[in-house]
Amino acid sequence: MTTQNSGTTGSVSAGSVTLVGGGPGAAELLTVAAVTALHQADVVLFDRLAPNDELALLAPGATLVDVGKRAGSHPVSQAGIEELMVEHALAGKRVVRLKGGDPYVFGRGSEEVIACHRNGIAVTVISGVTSAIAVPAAAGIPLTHRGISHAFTVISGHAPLTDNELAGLTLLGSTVVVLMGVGTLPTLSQGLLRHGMPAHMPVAIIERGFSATQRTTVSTLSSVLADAATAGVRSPAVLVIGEVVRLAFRGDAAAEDLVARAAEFAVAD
């Protein structure tokens, strides 16, 4: 049996960073204690899908730092992030890493933590509303529903899935849930209809989540890719493959509708 304390072991810096979990862009869904560390910041560092519209009014006291990654873009490294979260916690500061979605969700907090510790550096995780699941509520969509799927799985977009993940998908049955995945789309549909996923499994892929400009493409596995090229779906998106996407809800003029697809998969109590 192994027992961990929390905390790290040696010296600590004056300075301590704070990872923060931003959730899907939105601040209102920002947790109390992420307002809270964005309050008492010295540095800020944020991602580009965190939601920093509204940083100077979170973190009155900080510099802020935009270290955000972008398709085919990376102007600050995951070793430059991790470097400039370093150099300032080791100056006294009290350092803010804001990332979208959960640091431990396809974020690399983990990675973030690690060169924290090697460096004696005090560490807090503040978890964050993920996209995965907060996304596809904002376009109606439900991860779960009785009788129809009792578990879903979340997966990164970023490469391609290998053949025994493609068929473990098909063989799950459950939703899938898909972070980063327009670009291996192509590669990820086909691979899903090759290993026996239903040709008319619903697809809905939402893009923007919680901006102005939120939209929502719902397709069939094997339609998706004409679908979005003629949507001209682009990142970031969340992509949902489950038959709980027909029961997306698109507010109360739908209602009726909601409660007649609903009755479809109506199981008794």
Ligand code: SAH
Given for the second form:
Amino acid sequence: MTTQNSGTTGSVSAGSVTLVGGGPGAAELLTVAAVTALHQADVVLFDRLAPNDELALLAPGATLVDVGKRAGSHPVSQAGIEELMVEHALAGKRVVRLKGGDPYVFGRGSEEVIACHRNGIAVTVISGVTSAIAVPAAAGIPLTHRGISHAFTVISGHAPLTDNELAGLTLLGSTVVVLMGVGTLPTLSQGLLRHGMPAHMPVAIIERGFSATQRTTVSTLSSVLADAATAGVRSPAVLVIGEVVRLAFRGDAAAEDLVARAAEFAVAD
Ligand code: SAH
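Coords for the form predicted together with this ligand, given the form predicted on its own:
First the chain shown before, then all remaining chains and molecules of the complex.
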């Protein structure tokens, strides 16, 4: 077994890096620790999905550097981001690397931490509110509900899932949340159907959570491809696959029935 001191280690005179989870895009969902780190920053490297509208106010003393990646193009490569981060920290700056959501959920945060360690730079990570949970919530969808789903799996749609993964998700029978899933929706929906997930399983796609143009498209596993195409669904979006999607619709008869059945089930245990 090995033990390590957590948090900041390394030279005092050198700068530091703080990876800050910026939440799903609303400044109110920044943590107090995130606001404090931004306020003290000399340099902020920020992403497209990080809350960046009010950055000048949140980080009044900082040079703001946009390293955001747009789908299909990479203005600053991952290696380039890590180099910038290290370079500024070695020059004695307090660097904040502001990332969308939580730094450790598909954010390549761990790679950036390793880059700091390799260069002897003190690094801390401030957790953020992940879009995986907050964006469905913004659309009224809880990921768990007693008697309906007692687990959720967050997957990246960046690359298609393997047959084993598709079979596992189907067997588990709980809520599936997909980030970066718009491009691979065809293989995901067809794969889950092929592995026996019911065709009528509800699916919600929530685009641009917490923005003025947030939009939710609700469908079923067998119709979602056609419905997403009709609606013109685009990234960034969070997909939710599971019975919990019905809970977003107050007054819906199917949802009422589902909740009634869930309550019976819950009382039984
Ligand atoms: N670390 C981030 C996720 C990075 S992956 C987090 O914890 O939230 C980027 C993906 O997150 C996007 O493709 C999209 O699926 C999702 N995402 C992040 N913010 C979002 C938002 N405001 N609305 C919809 N999807 C969002």
